[in-house]
Each structure stands twice: as structure tokens, then as C-alpha cells.
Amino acid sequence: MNYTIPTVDWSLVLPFALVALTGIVALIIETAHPKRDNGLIIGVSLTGLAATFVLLLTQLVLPPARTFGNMVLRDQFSVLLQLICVAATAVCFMFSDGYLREKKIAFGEFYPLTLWALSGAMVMVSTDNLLMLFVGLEILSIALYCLAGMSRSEARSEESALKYFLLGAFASAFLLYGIAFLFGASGSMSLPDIQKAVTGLTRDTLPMPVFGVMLVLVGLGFKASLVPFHQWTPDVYQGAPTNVTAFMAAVSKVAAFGALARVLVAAAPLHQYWFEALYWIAIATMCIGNLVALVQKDVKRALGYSSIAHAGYLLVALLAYTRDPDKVSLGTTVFYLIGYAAMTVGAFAVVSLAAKGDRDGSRYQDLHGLYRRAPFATVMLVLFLSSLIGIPPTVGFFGKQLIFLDALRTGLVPLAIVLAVNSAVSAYYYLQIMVAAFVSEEGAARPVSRKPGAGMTIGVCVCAAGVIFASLLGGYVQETTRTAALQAKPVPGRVQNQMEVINR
């Protein structure tokens, strides 16, 4: 028997793989020099970093290719969401050293961890390979229920790193039962396989797919933080250290919904099955996550509320894609993927100025002074927030428009309302958090004790440009995106009625 080896196209891995090498070279400096100034960490994870977003802008033109035995994609979809993520993780890095010798955490680490975890987010959004899928989103759960707990010393922390990794070890297992299934029913792990297979369904060959659809929906569900599957995302946002919490808010949140895509163009010739679920998920991510943040304390706890009501949003985007790919775009979820990636790491970078000794400092009352001893940061927070708000001319605003204005176009009316409504009754806890950063300092429990350093003031720049240039720039994005969405188009005819296929 003759075997061949299949050809390897090394550019198209090469972005993920310099991650993961940074990582290993960050590693051994710290194994080398433990304990002591992590600055050349950071300076060979930011320069690694860069080298990775400039790659990713040169393949941003490139025509779509495959490698890996077709495990591997690289298309403007993928690279788009890669290039997020790596600008995320570095205005991360930016801000983490000051926040961890704050609360004596400054473990060398947390950046080759980090890479790592970023490294299987790429991975999760350039497949459309379950099994591929299934190893990144791996690498990235394993690194991140590590860094959930570096802050040893507080109860809270260890608590939310046993949490995240119980629950997520179920999500995971929900997620490869359903892969078995799929894999059962079409005989293949990829996606575009497996669409084809399930398009000519008999009636006893119905429930397989179906059901495992809807088992790797759970899987992703969690890592996205849909409701019901959100129940980890509060507790484990307020105690993971701040810059793991922003890390794991933009990151994992960008990965998770870069896999579910793909998955639900798979998986629309079963349009009629999961689209409702997902309908009524939708409407309960968004009103679940901003009522139950309208009565938290811990700016942290109310930021991963935030967090849910978010995805509900997203999910309305991509609802709508999958109902009427010839109307909307899938550049609508880009664009807002990019929006939200900048308000949110920028917020809680101002945020961890609040931590002082081994304590986070992040109830509202730990914000008071902010204004007078961080000016610049302060107007800083109050960008971010007001973006989350959807205040216009802010990238949150137009990602809003384009979102409430796509669903309005495929007839998800209801969805457009709720989102339009929620985003009024979030308004109230973001103000919330406004006040706080003005209020005088007398009387606070924890005030402000550390300055923003100059990682602090780069990265909340960068996050800022992002919040105002990409609203500027929206156009020019909502177009390289509407590229990309070409390239994940669902097969027409997708809502047909599925009994009539299965009664032939």
C-alpha cells in the first residue's frame, strides 16, 4: 500500500505556531531568571506579538487556502478574528505587570499561559474541522482554568479557577458527544462534509445529526455565555486576577462565537431545529445579563452580566446571517467582535488600578477618586462605558445599528426590539460605574493607590482608538468583512422545509 505525504502550506499555521513559540522561549526566560523583572518577558511576548499581527495583515489578502488535510483554514473570516485577539492579548500584556506586583502575583507565567491559551483561540477560529476545533478550544480552556487561579492567596480566586474547570470539563464533554454523533451520522469531521451529509436526512437518519447539533451548540454555548450556560461567567470574571478576566472576556469570547459560526453555516440544512432554541436563548442572554447586573456591587461581577447580555447580542447577528445570508452580512458580527474586544479589555485595564495589596479592589466604592488621581484613565472609563452603552459616535454604537438593523431585514423583529430595549436598561449600571470614578475619595474603604504606568496608558490608547477609529473606519470594515462572510456563505435554500426532504 502506497502512502503519500500530504503537502504542508507552513504559512498558513505559522501565525498560531510563532504564538505558541513565543510562549516557549517566554517560559524559559523565566525559568532562567525566576522571580526577578519580568520586562523581558513582556518584551519578547509584545515583539512576538507584533511579528504575529504583521503576518496577519499580509494574509489578509491572501485568497482562501487549506492545509493540514484540510484541517486548517485560512480565509479573511479567520484571519480577521486572529487579528483581534492577538491586539486583545497584547493591550493585556500592557497592563499586567503593574497589576500583578500590585497584588504580588507577578509570576513570570502568566505570559507564556497566556500565549498558549491565545494559540488555541487562533486555532478554534481557522477550522472548520470538529476535531481540530475540539484540540484549540482545548489549549485555550486548559491555559485559562491555570490562570483563573495565579492569584493563590485569595479564596475567591481558587474558588472561580474549580468552578470555571468543573463546568468547563462538562461543556467539553457535551461538546465531543456531539461531535461523535455528527461524525456518526456524515462519517467526516468537516463541517462542509458534514453539511452535505445531513442535506439528504431520511427519517431515521434524522435524530443523530440533530442531536449532535445541538449537544456541540452546548459546548459552545459555554464558552460563549449563553444562557443557561452563563452560570460560571460572574463568579469566575470577579475572581480571576483583572487581566485574566479581560483576556478570557475578549478572547474566549471572540473564539467561541468565530467556532459557532461556522458551525451553524454547517449546520443549516437543520435550520428549522436549532433556530428557535437559539431565538428565545437569545432573548434570555440579553435581558438575564443586563437585569441581573442592574443590582450587583462588584464592578466585575456587573461587567461579566455585561458580558452575557454581549453575547445575546451577537447571537442576534448571527441569527440573522443564518436566516438570510443574501441580506445580511456575517461582517456585522466582525465588526462588533472588533468594537467589543476594545471597551471591554480598556475597561478593565481602569479597572485593576483600583487592586491594592492581595485585594482586587473592584466594588464600586474601590473606584472613588479615580478621577482625581487618574484623570486621564477616568475619561478613558467613561469612553468604554459609553460605547457599551451604544452611545453614538462610538464603535458601540454603530455595532449596535448594524446588528438592531440586520435583524430588522430578515424579519426578527422581536430580537431587534429586545436588543434596543436592553440596551436602554443597560444604560443604568454603566452610569453606575461612571458615578463611582467621580465620587470623592473621603470615606473610601480602598481608594486608588496606584497611577497608571506607561503599559497602562498605551494599551487604554490603543483600546480608545479602537472604540473611535473603527466607528470612523466602519465602512471600510463592514466591506474586507463582508468579503470574508462570502467565504462562510450558507448553501442556498437552507430553510426549506426539512419534512418534505424527509418524506421523499
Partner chain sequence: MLLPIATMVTEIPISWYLGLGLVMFCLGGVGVVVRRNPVVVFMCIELMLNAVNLTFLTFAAYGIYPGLNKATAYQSAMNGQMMVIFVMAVAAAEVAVGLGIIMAIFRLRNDVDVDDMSSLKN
Second form
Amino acid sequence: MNYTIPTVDWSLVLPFALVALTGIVALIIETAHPKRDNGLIIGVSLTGLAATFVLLLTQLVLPPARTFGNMVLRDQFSVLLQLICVAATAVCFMFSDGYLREKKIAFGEFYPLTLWALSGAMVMVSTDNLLMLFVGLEILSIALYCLAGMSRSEARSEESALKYFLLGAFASAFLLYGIAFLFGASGSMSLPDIQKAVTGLTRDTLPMPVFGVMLVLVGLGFKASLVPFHQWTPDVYQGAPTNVTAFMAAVSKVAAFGALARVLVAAAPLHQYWFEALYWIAIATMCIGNLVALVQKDVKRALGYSSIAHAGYLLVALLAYTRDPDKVSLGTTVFYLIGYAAMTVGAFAVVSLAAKGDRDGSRYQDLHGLYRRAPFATVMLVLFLSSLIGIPPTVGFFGKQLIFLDALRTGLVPLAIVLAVNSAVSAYYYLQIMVAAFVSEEGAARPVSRKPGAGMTIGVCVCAAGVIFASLLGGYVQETTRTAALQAKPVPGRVQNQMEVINR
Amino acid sequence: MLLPIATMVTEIPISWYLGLGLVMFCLGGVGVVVRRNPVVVFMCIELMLNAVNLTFLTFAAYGIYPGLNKATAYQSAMNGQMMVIFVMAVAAAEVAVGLGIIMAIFRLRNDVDVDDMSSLKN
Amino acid sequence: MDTSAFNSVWWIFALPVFGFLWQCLAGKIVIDNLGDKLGKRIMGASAVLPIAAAFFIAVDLTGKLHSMPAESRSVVLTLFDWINIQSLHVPFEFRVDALSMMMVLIITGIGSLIHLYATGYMAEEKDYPRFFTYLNLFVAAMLVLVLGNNLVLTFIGWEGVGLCSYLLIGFWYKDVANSKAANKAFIVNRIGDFGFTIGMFLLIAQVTLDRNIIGITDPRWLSFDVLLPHADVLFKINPEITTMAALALFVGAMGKSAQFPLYLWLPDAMAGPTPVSALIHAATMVTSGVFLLNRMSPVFAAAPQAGAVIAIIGAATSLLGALIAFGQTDIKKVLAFSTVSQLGYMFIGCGVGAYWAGMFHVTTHAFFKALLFLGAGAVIHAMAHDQDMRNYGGLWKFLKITGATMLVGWAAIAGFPYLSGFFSKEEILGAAVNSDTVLHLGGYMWSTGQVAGWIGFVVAFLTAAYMTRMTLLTFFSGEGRWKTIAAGHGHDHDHEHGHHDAHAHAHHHEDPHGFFYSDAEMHARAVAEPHEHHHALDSHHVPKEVPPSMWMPLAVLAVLSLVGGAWLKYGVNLEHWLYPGAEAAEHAERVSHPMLLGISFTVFLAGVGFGFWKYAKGLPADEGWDLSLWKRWRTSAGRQFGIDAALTDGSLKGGAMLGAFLAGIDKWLIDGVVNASGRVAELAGGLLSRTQRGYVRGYALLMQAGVVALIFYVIYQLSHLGAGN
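Counterpart to the form predicted on its own, namely the form predicted together with its partner chain:
Every chain and every other molecule in the complex is listed next, the one we just looked at coming first.
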């Protein structure tokens, strides 16, 4: 048998390879001079991210391509999501400096681990192969388990790491079991193949892929914090170091929804077997996230619940897309993810200011007096929270509006109503946080917040720019992803084989 | 269609393998909920992963999927077997990290009951 | 049709707008840099010029209109698309026809005269450009009102003039009383504006619902040239709604044109500078109600019941205004109530269907009432800003030009034969007594048109009498009474508003709630901002004739008051000019023309005779400073027969009660629901958060429960739906 080594288009794997490599370099620096070359580590990390960002920007205009036996896929959807991940990580790096010093976390551990987690997230969104998806998810998760427990002297941090670890591994088992069923039904790990295989099934062969899809949804739903797989979210968000929480909130949500979008598109032929379940999950996710957030007394925890609610909104966007891809675009999801990353990272960045020693100082009353000590950061916090509420002209408003309109266009009126009501409910706790920051008198054992450093200021400004100006990208994102997603149209009964299209 | 390498295995009906996998998976799931030592909990998760591995291998060997020609069938079988290797590798990595976390907790409080790890709540 | 010949109409509108921008942007800079005298001269000239230029453009356009055949004397010019909704299309469009150009000529012509007058009158004012900013803006808004070709544009102008009126009444805002007067004017006008909008919406609703039946295909259906020809169809389809719409629009007209009971604001509006009173509160803005009735006359003509109501309200207003005028001692107040009364006349005319007569009276009234107000301003100017007629007397010796022109004004308003007021009044009353306007009410037919006409003759008598009273008390009847003012007598008059009376008798009713200012606040502000006094009127005062910039407008207006009426009636043939097709509809004459003339003469002579009998010898003892000698009905007239107090109190107390009631509803019902939903949400959140117990095994259990639920759901779906894709 004569066997030729297939040609590999390295440019497709270059972005996440570069990120992983940067992480390795940062680790080498740390091992060479333990706990000394902090500035160099930050510099190397940010440089690597900047290079990756530029590289991805150049790839944004390229046509879709595959390599490594079709295991790596690059289209506009994946490039955009990777750009969001890289940018969010860069902002986390910018504001982490002071926080890590305050908490006495080793720079040489945080930066490489975060970079590897990022590379995992990037792998996750740039594949439509379940094997790769699983590997990417595990790279992301395992690094995040470590990161959550990074503040080793804090019991809360360790507790959150253990919870995240056990539940994450548990969810992985479901994901894998689902993959196994899909594999059994199609003989392939590739989503387009699976989509093709599940299109013309008979009554006897149908159950296996349906169960498979369900179990995969459980695994990804855990990552995306959908009810009832959401319970880890507030605990881990609260316990983990704040910069890790910011990273987790933005990057792992982007990765989870990117993967979820691809799985749902592939599972579109089985639409009728999962749609209604996700419909109710979306409602439950929005409502439970917001309702429980109402009674929270800790900013990080409240934002954790808020992230659950936002996952619900994002699921509405995905459901609208899978219901009628001709009328609405996958761009809504991407656009909302851009906005969500900007506002949530920004909010956590400002909250991280309130950390002092072992205490994270993230209770509402810990924010008292913040306005007097860090007026700029507080104003920015107001901006981010306004965007999370969805007050125009922030990106949060336009994102929600797009989702709302998508839901209406595809006939998901109840979802649109629940979304609108939930937006109103959510205003209550976001406003509580704002008010806390503006209370002038300080309690005992204060002030706890640091003065924002230069990195913090830049990072917050980047997020603010995102919150204010990302709206301008709305049309572009919609258009770009429309062309990118064309090949993955989830039209039941009229499925194209992506691989054949591209290989031809 | 059956693959030649699997002829011996396939003397036994596929449902036995899948059934065993399902039972293992459920046992693991129950174990996660009832056990309080995180190491044991993680062992239960390992059990679930092994159930998944068994399922993968079963599908790889039996190849019940319709409409594949012989060459593709081989490729599919390899897909499943490769997945098992990856799962095992990932499980190993998880063990490393998990034990690290458990150690860190043990150092903080000399005790690793998962039910004591409940300060973050509501 | 080629409308390019009329494009200059945009300049008529643009010039005052430019003037407004120039005044507000450059005014302060110019005066600061060029010095007070030169700067004010430049700003004054640049305030007058745009209005005057607009007047000449309007004259030119009217000439062009005149040269066209009578039936096509209506040109619509569109500037841009303004509102464009599927079935509704509202462009920004002006309409040039006889009616609008007549109003434009009044606004710009008399407006420029009054601007000229104001350059002299306001010469000592610090906020000189601010005054002309408002005044130019007012002219611009008023032009939109009269030129707009649809109800929406008219409404914009309507609100714009209301705003300017508010700003100008409160021009001397440091005096709380002026601010109160401005608030009162604004609030009372809001009631009218509410009526206007209701009327507009009723028409819109009606047209939208029945467009196909009515047969309007043009999407510009709010435009007058599209809507009005269908007014009678509208009425046939839905008579009640059309009548209600007409009455609602009339409520709007009542607010702007100070008809009973919404006249309350006009007397208080005299708090503004006198040129403002002349321009806004006599010549132009207050007549916009009459203009609206003329503009929408097809609608009112289609709804005869509305006309009957209008006639009787007009008659009531004119009678009331004339009676109250007797009780006033402030010269501007007399003129204010006279304006109310004359506006009543105009509404009688419109009510009985003689719309053109209403417009005729608008025009002549603009001449002589502007003249009288400006003359009064000149007198006030000469008398150190004292407005109390009881301090005047014998001014003829000092103010020859002012006196002569005001005498012309007196003659014109009193109905001196063959002066302008005589003609227009006679046309209205003649039309009224000959009309068959009847109101169907309670099963009876009330000939409100004829009743209104006869009331009008009574009012003509009263008008002649109170105007004689004013003229005699001011210019003749004895020596100057100000010479008898003892030092410290306490004639502490505010410089421009008459009702802040420091005498023992506060005959103006102070409303307890003060329209936004409590008494304590008023006191505080009065202490904080002492009145800026010119030198006070004292016994050594010598009145001086006003400068040319002030008496020249008087002279022009006097000429107009003398011959304007005859010219409009015989020279222009106003009825034919305004309503070319309407001559066929003649009524049988109940009261013949010579008889009318006879009645008019008699009434005029009787009124003047009464005035001379009572006031020729000087200030009668029963109108002096001593309260105890006042005749009862005069006291009562002085307080507007308590109507102002009753309405103000009633509305304020009623409003307070309603407010308290609604606040109660808000607090218990609405807040209750809102708070309850908040509580429920929080309760639910609290309960749900209990499920988050912090045990990792619990979380895993919930996940498993979720998986099990999903699996059951899938099994159900599979067994239910089967494999049918």
C-alpha cells in the first residue's frame, strides 16, 4: 500500500500553536528566574497575543479551509470567535498585574496556564470534529481547574477548583458518552458526516443519534452554564481569583457557544427531538439566572448568575438560528458574544480593584466608597453594568435587540417576551451594584481597593471601547458570519456534505 | 458489516457490550453522587469514562453504521480506537490536576470530605 | 401648476428665523463690543429689517396672487418630506392663498411697526437682544401657523407662538408676579392645545377609518387642500364625530383666542412689555383662533351645531369682557379686556358663518388695537411706568401726537361711523342678526346666532362707553392727578404690570397656590430680587412726548385705523377676496341694511354720551382711591365677577384633589402591584437560591436529574413522533 503524507496547511493551526508556544516560553522564563521576571512574562504573553490577534485578522478575509484530515476548520465564524477569545484574554492580562501581586499568585503560573486554556478554547471553536472538540475542551478545562485554585492560601479558591474539577469531569463523561453514540450512529467524529448520517434514519436507527445529541448537549450545556447544569457557575465565579473569573466568563462562554452552535447545526435534521427541550432550558436559564441574582450580596456571585442569564439569551439566539437559518444569522450570537466578553471582562476588571490580601472584597458593601477612590473605574463599571442591563447605546442593548428581533422573526414569541421581562428584572441587581459603588461612606476595615494601575486603565478602556463601539460592527459581523455559516445551514432534510464541498 | 479483526469479538451480541457500558456508566454516576471522598468520586468518574471507552471500542469493532465502504469502515474503526487513547490521556491529565487540587485542599484543612467544601452557596 | 413664482414664500419664513438666530447668537457679542448705544441700535435695526423685508415679499406675493384667476388662488409649496409613514405623508409645505397672505401681511406689517416701536420702548432694557430674539422667533412661529398647509404644521406654529408668548410674558422673569402670569398663560393655553390635538386626532382617526368611503387617495391627507374638500362627506358619514372634532378644534381656538372660560390668561399676560401686548396679545397670536376657524371653515360649515355653540360663546365672551373693562383702573387691563371682548365679536362672526367678517374684524382690530396698545405704552413710558389711570388726566397738553393717534384708535374701536371698526363690526352683527344659526338642545331650537347679534349691539354700546372712559380719564377730564400724589402716599407701582397693587385695596385676586410658587417662595424671591425701578412717579413729574421711533408706528396705525376698514370693504372687496365662491348663499334679510346703520349710530352715540356724562368732569368720586365709595358692581367687575378666582381656585383645588386621589391609586394599586411583583421575584430568587446548597454532590445530582429528564423527553418524542423527518 503506497501511502503519501497528506499536505498540511499550517496557517490554520498557527494561531493556537502560537498561543500555546507563548505559554511555553512564559513558563521557561519562570523556571529560569523563578518569581523575578514578571514584567518579561507579561510582555511575552501580551506580545504573543498581539501577534495572534494580527494573524487572525489577516485570516478573517480568507475563504474557509480545512487541514489535518479535516480535523481543523477555519471559517469566518471560527476566526471571529478566536479573535474575541484572544482580545478578552489580553484584557485579562492587562489588569491582572496588580491583582496577582495583591493575592501573591505566581505570575509564572497564571500566564502560561491562561494561555494554554486560551489555546484550548481556540481549538474548540476551530473544528467541527468531535474528537478535536473534546480535546480542546479538556485543554481549556484542565487549565481552568488549575487557575480556579490558583490562590492556594484561600479556601474559597480551592473549594471552587474542586467543585469545578469534579463537576467538569463529570460533565465530560456525559459529553464523551454522547460522542460515542454519535460515533456509533455515523461511524465518524466529524459533524458534517454525522449530519449527513442522521438525515435519513429509520425508526430503528434513530434513537442512538438522538441520545447522542442529547448527551453532547449536556456536556456543552455544562460549559455554557445552562440550567440545570449551571450550579457550578456562581460558586466557581465567586471562589476563583477575579481575573480568572473574568477569563472564564468570557473565553469559556465563547468557546462553549461556538461548539454548541456547530453541534446544533449538525443536529438540525433531528430538530424535532431536541428543539423543545432546549426551548424550555432557555426559559429556565434566563429566569433562574436573573431571579437568583436578585438576592445575591456578592458582586462576583451576582455576575455569575448574570452569566447564566446571558447564556440563556445566547441560547435564544442559537435556537432562532437553528429554527430558520434563512431568516436570521448566526452573526447575532457572535455579536452578542463580542459584547458579552467586553462588558463582563470590564466589570470583573473593576471589581478586581476591591481585592485586598486574602479577601476578594467582592461583597456589595465592599464596593462602598469606590467612586471616591477610583472615580474613573467606577464610571466605567456603570458603563459595563448598563450594557449588561441593555441600556442604549451600549452593545448590550443592540445585542439583546438583535436576539429579540431574531426570536420574533422566527416565531419564538414566548422566548422574546421572557427575554424582555428578564432584561427588566436584571436591571434591579445591576443597579444595586452600581448604587453600592456610589455609596460614599466607608465601612470598617476600609479602604480595600487599590488604585488602578496603568494596565488596569488601558484594559478597562479597551472594554469600554468595545462596549461603546462594538455596535458599529453589528452589520459586518452579521454579513461575515452569514457567508461563513452558509455551508453549515441546518436545513432539515436538505443537508449538504461540507467535506465534499470543500474537498472538491 | 463486520470487520475481519473483530470476528472473534463479535461472537457475542453487541448489546452485551453496550449494556455493560451503560451499567458501568450508571454505576459511576451513582458513585459520584453518593461518595464523599473526592478521590473516590473521581474514581467513579473514571469508571464512567471507561464505560465510554468500552462503548467506543464496541462501535469500532462492530461498525453498525450503514452505508460505509470497506476503506471508510477501517478509517471509522480507527477513529473510535483513537478516541479511546485520547480519552485515556485526558483522564490521566485530569487525575494529575485533580490530585493536585485535593492535595492543596488537604494542606489547607487536613480533611478532604466533599461535603465540607460547601462554603460557597446560595 | 408652476409654483416657482411663489418660492419667495420661504424667505418670508426664513428671514425671521435668521433674525432670531442672529439675535440670539450675536446679540450679546455685538452689544458688548460696540457699546450699549451703537450695539442696541444695530441689533434693533437688524430685528426690524427681516420682518419688514418679509412684509414686502408678502406684498409682492399678494400682488401675484391677485393677478391670478379667482378660483386658482391657492398655491401649495413643498420644501421637504417630513413625516412619511406607509399611508400617511406629511410634507413640510406652505400654502399661499388669500387667507394665509392676509394673516402674513398683518403679522409682518404690524409686526415690523411694533418691532420699530420696541426699539425705542425697550431702549433702557439690559436684555435687549433677548427681547428681539423672542420677538423674531414669535414672528417665525406665527408664520408657520398661518402658512402651514396641514394641521400638523399649524400645530407646530401653534405651540411655537404659545412658547414665545410664555417667554415674553415672563420677560422680566425676576419679578415673581410676571413668572406667575407667564405660567398661567402657558397652563391655560395647554387646555386649549389639548382640545386642538383632540380635534386633530379625531379628524385623523375618522379619515384613517373611512378613507375608502370618503374617497381620499392622496397620501397627503392631512394637508388642507386634500382634506378640506371632503369635509361635508366626512360629516355625512359621521356627523357626531365631525361635530366633536370641530368643537375640539374650537376649544383650541378658545385657548389661544381667550374665549370664555379660557380668557383668564390674557389679562395677566399684560405683565409682558407693552409691545408684546400689542403684537401678540392684541394683533396676531390671539387672533390665531379666528384664523383656525377660517382655515378649517369647511369642517365648521359642515357641522352647523358647532357654529351655533361658537356664536353664543363668542357673544358671552364679548359681553363679559366689556363689562369687566369698566372695573379696571390699569390702562393696559382695560385694553386687555377690550381685546377679549373684540375677540368675542370675531367668534360671533365665525359662528354664524360669516367667516370673512371674522377675518375682517381681525384685520381692523389689529390696526386699532395695536394702535391703542402702543399709545398706551407711550403714555406709560411718559408717565414713568405708572399704569394706573387714576394717576393720569389732562395728558393731552403734554402728549399731543400720542393723544391724537389714540383718539383715532378710540373712534375706530368705539364704532365711529365709517372708521375701520365700524365696518367690520357692522358686518359681523349684520350677519348675526340675519343668520339662521340654531342650536338643537334639549328638544328646542335656540337661535343662538340672532341672540349673539343682539348681544353684540349691547356690547357695542358698552365698548363705546368704556373706551370713552379710558380716553377721558387719560387725556382729558381735569388737571393731571399725579400732581396730587403726596410723598410717601405709597404709589408703589411696578414698572410694567399693573396688578401688583400696593394700595389698600388689592383688587386683583392673588391665587393661593401661586401657579408653582408658594407665598413663601414669592416673598423670598421678592426680597432677593428687588424691583428694578425707573424713577418713580411723583408730583413733580412732567410727561414728555415719546421719540419718533415710537410715535411713527402710531401714526401709520392711525391712518390704517381711519381708512383701513373702508379700503378693505370697498377697495379690496374682502368677502370676495377671501371666499370667492361664497356670494351665492345670501340669507333673507331680517334686519335691513339701513336699519343696521341706524342701530349702529345710535349705539355709538349712546355709549359715547354715557361716557361723557360720567367721566367728562374728571375722576368720579366713586372710582377714586377710597374703596368705600365704590359701587358694588364696579368692584365686582374689577374682580372679573369672581370668575377668575372661582375658576383658578376650582381648578387648583380640584386638581389637588384629583392629584391626591390619583396619588392614592398610584400608591396603593400600581405601586402595590409593582412592589408585589418585585417581592415575588425576590421571594422566588430566594427560594431558588436555597437549592444551591453548596454541596458538589447535590450539583451532580441535579445534573443527573436533568439528564434523566432529557432522556425521558427524548423517549417520549421518539415514541410520539417516530422517525418521520
